[in-house]
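Just one chain follows, in the form predicted on its own, and it is written as structure tokens.
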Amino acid sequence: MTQHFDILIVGAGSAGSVLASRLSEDSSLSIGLIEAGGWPDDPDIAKPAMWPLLQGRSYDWCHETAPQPHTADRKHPWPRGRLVGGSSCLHAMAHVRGHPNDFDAWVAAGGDGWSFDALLPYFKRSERFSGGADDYHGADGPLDVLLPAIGLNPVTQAYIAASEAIGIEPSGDHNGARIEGAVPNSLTVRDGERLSVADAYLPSDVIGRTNLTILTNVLVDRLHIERNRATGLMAHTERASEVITADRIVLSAGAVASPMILMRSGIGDPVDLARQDIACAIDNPAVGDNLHDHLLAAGNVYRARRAVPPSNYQLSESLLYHGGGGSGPPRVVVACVVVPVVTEEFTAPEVGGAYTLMFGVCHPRSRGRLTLTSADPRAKPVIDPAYLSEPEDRSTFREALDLARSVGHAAPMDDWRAEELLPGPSMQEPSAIDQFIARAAMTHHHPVGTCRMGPVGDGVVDGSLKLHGLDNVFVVDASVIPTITSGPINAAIVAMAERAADVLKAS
């Protein structure tokens, strides 16, 4: 028997978990939530310091980019979560909303409802902040947000002092009145363990709602389209394929999977679709376009004078945002990581013997594209983020390294710094630094933009996140972000989904 829902959500990651929870609060709605993976069962997921070691496991989609000409022709691994909770089960747990001006591009693309001021109530509604409720924070939401007050690694403490010593005043809280400066990272952690968005929004009492059905290990192939509506979708399990129908469908499968589902459904660039023998139902070249991501370079590595103690949190305990000219969005970021971090191009020192100042660009200009390699839903896409293809990104990356070195060589770091290992004190020429960055750059795990908000002819969805060309299909996830925020994107995605749930309930 065909299953039918009032609203069918594809993807149980951050956005999908929020939507399923909030929409199922209305008992008159039947809600379906489809996830390609299963329920988390790896105990390492809950351990905050284990996050770098989760990549490549069975619940990672294990995507990788095409070779990138401006990063030494390297292919970059792109971990994405394939389980309930999605990539919030893999990421580093830093909770950063971004600078208020980051959302100006969202307003230009989708209207005033996407301004920072309009989203602030949703940021606050989502969180249970360790410091209690105030003008910037909520204390009654599902998602625990811990701003550490004790237990920071002594290297992190020295780094925060070093940033202040070079004249960068700390803000105290990246999610408070301003983002600038080095402060402890706010973390989605509860009782010392990772809190995925699914942990927060889909506890047992929500899962037990009679109007919510969660289907795991189900791979969505494509939408079934009739005229200007999608009547349902084709889905596959290990044993069978079936059509699941719905009055409304919400794609929340992420910046990689959501555009792939649309393209397999015949929604995209007609030339690209024809290469895979897919008939074009809706001509929209913006599907899969505008792909961008934050890069961090790994990194400005220092040998320590003495053993670096282990982290009480998640290894990367503080981000430094800088370069906004006092009130604007930051240009660069430096992350203090209390273990050595390098790419495959370098050999890492022993853990405990070194620490890393990773550095990167907050607002990359480079844009790439995602395309299909096959109409088979199991086939990997071509992911080409065009990393560092814009000269401004390369020059801003040099600024970021300069900032990392300034902090790393400041007096408060003297008791920890034995020597700079990477890139090494002799490397000063811009061309040599560019070559180092090309070898040291790696994803910050924030892909966005492939179903961007924007008007017909430019975007994929409108300001209500409804798909152009279909009356009952919506996209709610990182793919709709037109321009990336300054930092980690998960906080913004949660707020986006909170607002989208209200819009869907009201429509």
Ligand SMILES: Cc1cc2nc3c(=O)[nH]c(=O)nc-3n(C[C@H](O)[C@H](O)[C@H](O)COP(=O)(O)OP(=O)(O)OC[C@H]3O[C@@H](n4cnc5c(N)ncnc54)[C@H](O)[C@@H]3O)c2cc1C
Contents of the next structure:
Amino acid sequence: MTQHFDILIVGAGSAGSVLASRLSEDSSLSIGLIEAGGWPDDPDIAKPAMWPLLQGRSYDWCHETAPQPHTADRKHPWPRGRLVGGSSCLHAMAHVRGHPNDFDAWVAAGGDGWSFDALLPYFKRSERFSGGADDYHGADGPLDVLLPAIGLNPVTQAYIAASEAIGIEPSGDHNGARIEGAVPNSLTVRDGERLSVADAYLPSDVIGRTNLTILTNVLVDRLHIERNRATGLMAHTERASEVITADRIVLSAGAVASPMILMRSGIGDPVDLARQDIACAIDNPAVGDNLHDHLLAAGNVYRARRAVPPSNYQLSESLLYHGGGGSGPPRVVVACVVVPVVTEEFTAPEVGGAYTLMFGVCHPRSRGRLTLTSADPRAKPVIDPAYLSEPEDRSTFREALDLARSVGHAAPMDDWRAEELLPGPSMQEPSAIDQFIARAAMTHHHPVGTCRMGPVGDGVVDGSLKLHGLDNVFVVDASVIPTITSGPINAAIVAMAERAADVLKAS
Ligand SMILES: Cc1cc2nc3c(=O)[nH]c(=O)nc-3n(C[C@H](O)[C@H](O)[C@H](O)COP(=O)(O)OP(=O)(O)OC[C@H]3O[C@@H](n4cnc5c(N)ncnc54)[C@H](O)[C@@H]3O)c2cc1C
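Following the display of the form predicted on its own, present the structure of the form predicted in complex with the named molecule.
Complete assembly follows, chain above in first position.
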């Protein structure tokens, strides 16, 4: 028998978990949540310091980019979670909302409801802040946000002092009055363990609601479209294919998969669709376009004078944002990681013998594109983020390395620094530094923008996140972000989904 829901959500990741939880609070609504992966069953997911080692496991989609001309023709691995909790089961747990002005681009694309001030109540509603409620924070929400007060690695403590020594006032709290400056990272951690968005929003009492059905190991292929509505979607399990119908459908499959589902449904650039023999139902070249991401270079690596103790948290213990000229959004970021981190282009020193200052650009200008390679839902896409294709991104990246080196060589690091290993003190020429950055850059894991908010003719969804051209399809996930925020994006996605749930409940 065909299953039918009032609202069907595709993808149980960060956004999908919030939506399923909030929408099923209304017992008059029947809610379906479809997830391609299963429930998490790997105990390593809960251990914060294990996060880099989860990549490549069975619950990672294991995407990779096309060769990138401006990063030495390298293909970059793009891990994405394929399980309940989505990428929040793989992520590094840093909780950073961004600078208030980051959301001006969201307002320009989708209206006043996306301003920082309008989203602040949703940020607060989502979180249970370790410092308690105040003007910036909530303390009663589902998502624990820990601002570590103790147990910080001594290298991280020296790093924060070093940033102050070069004249950058510590932030105090990236999610408080000022993002600029260094501070221990706020973490989505509860009782020392990772708290995925699903852990937070889908506890057993929510899962047990009679109006919420969670279907796991079900791969969504495409929408069934009749005139200006989707009547349902085609989905596949290992053994069968079925049509699931719904009054409203919300795609929350993430920045890679949501545009792919739309393209397989015939919504996209007609030329790209024709290449895969997909009939065009809605001509919209913005689907898959505007792909962008943060990069971090790994890194400005230092050999330590003495053994670096293991991290009590998730290795990357402090982000330093800088360059906003006092009150504007930061231009560059430097992350203190208490282990050596390098790309496949370099040989890593021993853990315990080195530490890394990773560095990157907060507001990259480079924009790429995601396209299908086949109409088969199991096929990988072509992911081309066009990393560092804009010259400004390359020059800002050099600024970021300058900042990392200034902090790394400041007096409070003297006790820890034996020598700069990478790129090495002799490397000072801009062209040599560009070449180093091309080999050292890796994703910060924040792809966005492939179903961007924007008016008809420019975007994929409107300000209520409704798809242009269909009256009952919405997209709520990283893909609708028109322009990336200054830092990690999970906090903004959770707040976006909180607001979207209110909009969907009210309509
Ligand atoms: C290694 C790593 C480190 C990161 N570190 C941080 C960090 O420290 N801080 C931060 O803020 N952000 C971080 N991020 C980014 C953050 O986790 C993501 O941006 C966020 O989780 C994206 O949420 P989403 O809802 O858009 O998509 P996801 O959470 O990726 O959810 C999409 C869901 O849809 C499912 N799905 C996809 N296709 C289909 C289909 N066809 N049918 C059915 N289901 C489907 C997927 O399996 C997945 O569960 C990191 C990400 C990674 C991978």
